[in-house]
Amino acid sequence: MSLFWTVIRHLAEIEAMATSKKVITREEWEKRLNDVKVRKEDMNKLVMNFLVTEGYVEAAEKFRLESGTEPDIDLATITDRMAVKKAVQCGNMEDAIEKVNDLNPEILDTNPQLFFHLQQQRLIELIRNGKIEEALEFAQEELAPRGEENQSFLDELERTVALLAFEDVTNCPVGELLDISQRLKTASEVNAAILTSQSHEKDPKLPSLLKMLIWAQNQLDEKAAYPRINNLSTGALEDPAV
């Protein structure tokens, strides 16, 4: 991320110099860029880091061919751990769940707050499905006893069993434990926690940086006029406004 290094250094040299902005042109610009010096290989990993934790384990295995970087886990857990997030976003709960024990039983024995979101999911599949009593005896039977021993357990229970009260989910004010966003949301913290298990960091590093940048070039809006990135996808440089 040479762009991030050069605004922090322009940060730095701009503190000192008068209120007024100073206007820096895109030669300029790509001049100090080019001065960066960022290796390749650390690029490399940057990208493995970001394939392994997403979870895009044919492209990562390509990377690995085409570029020489090896990831620092194994591929082949990869597999697995998307298998769960799979059930987990299909709705499949108990066999995300039977799936996780596979993995690792200390998964779940060592995450209550995991443990009891997915059981939650699993409640709420059973409400989408119209499947009402079993969905009330479930919640008594499995999730009630979790809600006693943890208030902000029982609070999410009481939020999800307040959509039995809406034949209309559509005005129901908890309606949106059934969006779709709902399952990505607990498969995102399942695949954390799977990640973390396997001592790897459960965020890639990329999207951080990206963030960094974001605020790195806000914090230089104030100082300068400068050649700025803000389309992320391309990475164009668009001329300093003045």
Second form
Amino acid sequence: MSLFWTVIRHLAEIEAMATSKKVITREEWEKRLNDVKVRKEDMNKLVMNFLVTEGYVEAAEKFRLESGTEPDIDLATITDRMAVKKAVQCGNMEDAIEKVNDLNPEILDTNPQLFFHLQQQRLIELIRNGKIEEALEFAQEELAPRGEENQSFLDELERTVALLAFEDVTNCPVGELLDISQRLKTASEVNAAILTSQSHEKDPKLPSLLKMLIWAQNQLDEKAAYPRINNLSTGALEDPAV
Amino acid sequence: MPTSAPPPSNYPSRSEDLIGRLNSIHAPYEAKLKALRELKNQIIGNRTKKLAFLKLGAVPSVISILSSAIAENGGGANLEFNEPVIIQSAAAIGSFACGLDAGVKAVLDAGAFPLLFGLISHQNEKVVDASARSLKLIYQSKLAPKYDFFQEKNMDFLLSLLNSKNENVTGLGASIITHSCHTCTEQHTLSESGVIKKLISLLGGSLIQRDASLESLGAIIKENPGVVSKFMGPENGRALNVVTELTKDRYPRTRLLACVCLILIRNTSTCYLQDAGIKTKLILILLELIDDPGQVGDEAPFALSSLIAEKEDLQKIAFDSDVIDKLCNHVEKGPFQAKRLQGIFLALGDLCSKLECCRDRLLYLKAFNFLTDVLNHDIPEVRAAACICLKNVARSVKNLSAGHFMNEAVIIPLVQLLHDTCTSVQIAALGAISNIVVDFTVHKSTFIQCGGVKQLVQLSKSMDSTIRVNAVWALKNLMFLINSTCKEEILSELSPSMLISLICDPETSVQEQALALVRNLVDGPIDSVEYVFAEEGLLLNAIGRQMQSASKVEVVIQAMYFLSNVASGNEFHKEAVMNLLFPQAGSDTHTILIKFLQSTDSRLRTASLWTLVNLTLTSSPGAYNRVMKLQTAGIVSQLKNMVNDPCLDVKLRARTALGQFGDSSTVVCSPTPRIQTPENPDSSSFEQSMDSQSLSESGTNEEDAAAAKQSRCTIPPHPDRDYRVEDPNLPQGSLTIRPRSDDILVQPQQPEHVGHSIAYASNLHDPYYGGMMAAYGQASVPPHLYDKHQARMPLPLEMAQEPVYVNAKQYHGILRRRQLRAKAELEKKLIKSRKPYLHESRHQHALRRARSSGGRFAKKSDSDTLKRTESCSAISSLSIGSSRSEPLPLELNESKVHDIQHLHGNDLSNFRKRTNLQEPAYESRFGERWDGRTSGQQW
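Which structure goes with the form predicted in complex with the partner chain, now that we have seen the form predicted on its own?
Below is the entire complex, every chain and molecule, led by the chain shown above.
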């Protein structure tokens, strides 16, 4: 985070100077940017944080060896977490639930909403595979009691079971439940819950830094013309339009 | 040798089958491990399955597997399965205990506790994790056995847990503290052992450690000023900052726990966190947390409620932050978990407990609709919370005056709740009913028609004393200001023997309420007194016995006011009272009256004096005999000691009584010198000076200009005015007669009526009507001339002030205008900007003028003073004259004076405010006793 604040402070200084819309040339801008000292270790930590949170365990391991940055979490736990995430992404919900429970039985016991979403995903997978009988039985035995405990679960359950009513599920109003994005949603929810249970931030810091960069640039746009970063993937400075 | 073939893989086995495999002695370890895992995966997060397996006896099976695995640990042929079995069974045990009390009980009964504790020092980290988690889950239940901190080895063990590197183990340590630390000594023991320091250092740890230590810090500091100051002390000065920072944490749970911790600090010791900024911040954070869909959102309203409960400043801040709107939005958004709904209604109830603006806002938002819906909610806690909220909303005098609560949509569900199976719901419903039936208008019959009385009478026979108190309380309030027809209807349900048994109830609080009920019963037209003479005076005798033996002063006060009311009746009634006060007709009777007059409690002194005043009214034929008897008993010398009583009310009443003694004695016997007690300035006590200030303010705010002017005169100051309109035969001294309105003049039984109205005045003093009677009690006023001689003035007074005395002739006009304004304002017709006074210069002049006692303007010249001493008896009668002056609820205390200027534009809200505000004042006067009582229950 210290990097971010340095940048912000820098931008604020520029902002303070700009009474009207001031033009800052590329040279001037680069010179100022060069004055901002960002420690290499901080950058590395940021990268490591991203790799760990997103679960790129091999890359994290390589990065650790090459840069000497120690991750703030046991890399082995990432493997377990990724196994869960992968199981959800593949639609293998039973396996995912068992893996979460092996990791930490408290997660699903104390988080009814997550547990419901996993079960709901399981129901969706059953419907997707055409196991209608099994799906109905599962909905009655496992999901209906959850719906009784919580009204909003009941609404979601009704929506899910509605899938059974349509011949052509891809074209029905609740068709998006069968979409792969539903799996990804559930997967990221599980991922976040596991991270929280490990006392780890559930979101990587890098994306929020980029959001802040965009916000700061937008603020600055009102005061000055300066070399902007428009393409976040390259980070190239673009000359100000005078 | 396996007994059964393994079930087809990936197919959930039926529960019985699973249990069978767990219990099978011959199954190999591998199969058992598999069965355990399956069991665990089935029950986690699934309450229904947990219950099903509990019924099948799964817990003892799991625990026996665990204990045999522990026994074999490190040896035997199953080494590779040993630790996994331990881990799986510990996890299953934990899951059974998670959020399910029945599960916790089964786990404890099966003896899992020592086994799991033994595993905390296991060398395998995963085993430690699993057992620490399970223990933590068990400790989250109330059923877990209390941890004994006083044993040294226990404390050492606890510290070793907190010092562990494993965050599950430190979490367990914190959970143990949260679960078992309740008493003050436990808190001290823990803080002495350095636990606080350890916990503060854990605040810097991982998320789990932070949350756990915030929670246990809360348990250690709760309501313990000593520990709080240690927490805040120089050594840990940083700690508060750390906690405050955590209220901005990114995790909602951490924010909530940090807020709760700060609230506990604040509630324990008022010297911390007084900054308005932090108060507002806390309210805003909690409000935002209510949006959380999970458990945090369920708990946040409870934290909010504990933050604002009983604290008017915080309620005001909450009101300014639109908390009411936001909470109402939440309710409308519903449906919710029952717990959240309960919390929201509790918080709304707290908001409405003191501030009229909050009640207005809530009513404006049509909260009544959903409030009455929720009265039928499935969960008893929610029903009770809704009743509590309704009770607090019904404190609104304005809406009570307008009869807004007395409609069937409210009454019918409330009366139904009286049949509720849950005691706490019944009590809460009784509280709401108590307030609603105060209703000043004629709607009381609505309640009676809904069958409420019958049920109230039933409940007053309850075995539960809290229910009895509240039921009698509701009956008492129902009896307040009620017409004779309704009285008859109530009495048809409530037999005299029933009343007697209530008066003789083992609980003093029931006695008190029952006496207040009777006091309200005999108030009103003269024939009301006859009610207690039915059944050959059994009721009266019971009250007499209670008065002689009562241990609690409040009971005696109610009894004395009851007597005062009876003594305002005819000769027969007065004699009956004399007989009660002087049980043996001996010459040197020692009467308890002396004891009461010497009481340290000014309320009892006042009540006793009222009785005396009514007994000795010079207008009644038997007064002389009674005066003689009282003189023999030494009352007069006692009265003389009281003419400079520090309590204004007592002082005035004592002078009135003495005046009457004087009048009677001048007629026949050696003249008792008239009391010549010119009111010297130094006798105007602190109360009075406060009084005058508040009078001028409140007067201007309260009523229109004319009334305001009058209200400054505590007592009608014109001795030359002739009040003896009705009976030319009355002796000159009988200024005690209250001015009557013309229509009364034609009635024949006026002398009694006079007496009666005085009694009524005394009746007003009912501290129990939620304390709002406080100011009225001090005011000796006969407010109603007509047939509604109610016992209590049900305007809740929430500020500690002397009453405002107004001209009796204007009293009804003032009340009438007040009601009209209440209605008008509720219908938004009233122009909001009313000046508190008409002319600035006159106001300034009035403020500058010197005032004597009770806020009256001081006389200008010495000659005036002379005149005054001459007419001293007039003065004393004036104090009866308080019978002419009417108390109006005051609004100001010093802190409010400045607000008034802009507030008063909305003069009803002022009125409301004033009336509401009386309560704390009252509480501050009689602090401990009323606390929690008046406001906690009906008010």
